[in-house]
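Read the single chain below, which is given as structure tokens and is the form predicted on its own.
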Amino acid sequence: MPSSESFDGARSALWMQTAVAAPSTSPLSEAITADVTIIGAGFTGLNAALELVAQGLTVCVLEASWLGFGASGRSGGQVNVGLNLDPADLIAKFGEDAGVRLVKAVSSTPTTVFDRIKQLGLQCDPVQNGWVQSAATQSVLDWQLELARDFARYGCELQVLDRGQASAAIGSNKYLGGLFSPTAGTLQPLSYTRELARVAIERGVRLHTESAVTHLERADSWKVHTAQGVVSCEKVLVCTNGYTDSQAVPGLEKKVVPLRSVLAATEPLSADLRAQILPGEVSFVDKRRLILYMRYDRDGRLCCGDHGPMRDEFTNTDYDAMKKRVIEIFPMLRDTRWDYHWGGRIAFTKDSLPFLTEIEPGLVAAMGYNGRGVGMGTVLGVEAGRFVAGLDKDKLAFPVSSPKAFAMHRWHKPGVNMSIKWYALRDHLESVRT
């Protein structure tokens, strides 16, 4: 556990222990110019990047920090099926065209995610053993049969575990049932946004560090300006997700709430208790209204994750809660040390939905994953790279939209935190009529 009284929540993390070499980047110090800057240099960023480079354009990334300092470097590293609306309400939502095109992006995620790292010859420490996601309760294994049902409509295979299949693939008996997709999986998240930076910048795109954007300024062109240098360029393309703020696109950051996960993984695990606890290795989603999440890294040490506090520094108390709810389901880890601890952001949107827009001609954004950013950051970032290019957003899987603006945005985090309390509420008394 970290000695002091808080901490940093990324360079705590496991994954800046056991992440591949990064690239040699550096500030961005002069006027050059550009076909397309992309400010954030996460997974939508670097994904849109390689789109655009094979596209024949040229591209310009701008990381305000360093590789990986947002989610793309301190998330659970999980790639799954799925968005927080099911295909029917996707279709409902964007129309039969739209709706279907994305539904298949969405069912073919973890294969592209897999497929994408094999093809770019990425060292990021894929695993493809599938993804179990449990039913404590039977209103959660109802809606889960439809689920399965729906997507299986479109080509997607989800499997429904009764009690004893689930038991079996997650190693406790807690659950009525829950919910197998074969196709899904996990990697090491600051493996893959270094490996991806590696890649586009032997493809020609320029990526600099440390260059936060000040403002945008539009002419002629566009031009992007930062502490030390400007990119001038045709198009921007925006993609902060959990880190938006008012500085480069006044007004984008009321479109995400950034909300907080906490994380930690423990020493690694004897061969004994990796057979009891998740023994396919498979990744472990607890589906409640909060969420609690797992999966294991390749040295065998349990990644677990949680809601968090509304702020970006942590506390040594800020995962007892969590610890609390692992050993719930798996007493066998009571005595176990815990090794690492970090967390960050999470951006949420008003309808739980991703979001790819076009703000005004020539500007874009592609941002909002609802803590599923592996997977759909790098779908929407290949979408996003084509709908810059040029490509009609009637082919694209992903739709284009006009996202809302949270109201009294200013004040999102006591709301947020009421809300937290209100679903711990819900999913308690829940639990106890169960």
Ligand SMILES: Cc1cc2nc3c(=O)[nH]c(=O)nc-3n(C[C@H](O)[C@H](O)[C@H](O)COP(=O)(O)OP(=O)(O)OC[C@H]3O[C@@H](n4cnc5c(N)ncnc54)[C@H](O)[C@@H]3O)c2cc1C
Contents of the next structure:
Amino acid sequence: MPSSESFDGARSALWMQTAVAAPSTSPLSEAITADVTIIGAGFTGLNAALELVAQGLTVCVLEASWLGFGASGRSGGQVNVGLNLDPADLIAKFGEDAGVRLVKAVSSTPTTVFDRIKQLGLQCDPVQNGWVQSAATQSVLDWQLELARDFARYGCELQVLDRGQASAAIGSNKYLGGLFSPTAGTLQPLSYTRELARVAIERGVRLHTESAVTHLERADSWKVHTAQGVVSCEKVLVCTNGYTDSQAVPGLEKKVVPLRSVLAATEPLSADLRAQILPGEVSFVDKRRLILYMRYDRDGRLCCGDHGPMRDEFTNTDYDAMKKRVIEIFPMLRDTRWDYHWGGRIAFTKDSLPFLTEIEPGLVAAMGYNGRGVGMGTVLGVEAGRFVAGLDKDKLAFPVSSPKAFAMHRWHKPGVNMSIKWYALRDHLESVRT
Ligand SMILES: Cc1cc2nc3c(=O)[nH]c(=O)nc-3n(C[C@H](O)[C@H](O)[C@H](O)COP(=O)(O)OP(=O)(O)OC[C@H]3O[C@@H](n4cnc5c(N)ncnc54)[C@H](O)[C@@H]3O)c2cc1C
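So the form predicted on its own is up there; where is the form predicted together with the ligand?
Let's see the whole complex now, leading with the same chain.
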């Protein structure tokens, strides 16, 4: 546990200790030209960059901080089916053609990510052991049954687990059942980020860290300004997700609300404990209004995540409620040491869907993963690259939309705090009833 009162949620991440080396990068310090400038070097921006160079375009990626500073370097690293929404709702929203294309992309998200890791030769500890989502209440189990039925229509296998099967997969008999997604898995998120960057640089992308975009200017071309340099380009793609502020593209920040999630990792667990807790080394989500999520890392540390406080600096006590929840499920962890604590921002959107949007001609944004951005950030990054490269909208797996802004966005912190309390109360009442 960090000794200071409060600490940065990025540098303290377990991933900093076990990641592959980062490629060498430096700030932008001159005036350059490129076909496309990408703002933000996380999963979305880097996958878009790779797609754009593959289409023969010149690309500059500008990252405000270091590689992996955003959610991509802090993530839980679970690679799940891309969205937590029913296919029928997606088709109702986007229409039959675009909706079905999206459902198929969502269904195959984990396979897309793991195939991409192999094709690009990325060293990021991929594990494809599947994912279990538990159901603590009958209403969640009913919803899971319907979800599995609907996804099956599009070739996506989600198995419904009864009480005994869920208990065997999770190592706890607290649940009525659950869902199992066999293609899902985990990766080391900071390594994935650094490796995407390495390959992008090898393929000709100019990547500059410590290069926050201060403002954009539209003349004959776009001019993307940083403190010490400028990129002149035809198109700009904004991939800043939960770290979007009002600076680079004023107004865009109102389309996402940055919630916080905290993660902590135990000491490496003994073989005995590992045989009891998530014995197939599946990743796990305890499905409630306020979810709890878990996975092992390559050294057998159990990494557990929960909702966090609405600030970017964390304190030791921010993890107490999560640890209590973990120990309620796995009492055998009562005496286990917690070695790492970190957290970061998750971008929520008004309709709970990520978006690919054209703000004005040549200015595109892709973000808003609602906590599912490892898989979906990869898929949407590639799709955003295709869109920026000029591919017909009707051929994209992800629809181009006009996301709504949150009304009273500047009051989002008290609003989120109230919602969290309300959800926690409802979760508690339901758990008392079951
Ligand atoms: C604690 C935590 C746990 C998570 N766990 C999971 C999980 O298990 N599975 C899952 O699917 N998803 C998970 N997520 C979500 C997932 O990590 C994100 O959705 C994903 O990383 C988003 O990637 P991104 O590239 O869009 O954004 P980010 O990785 O956040 O990158 C955005 C980047 O933009 C940069 N930036 C911002 N403004 C500027 C500017 N003006 N100029 C230049 N650069 C700028 C930021 O510095 C940042 O690095 C988790 C997120 C968090 C925080």
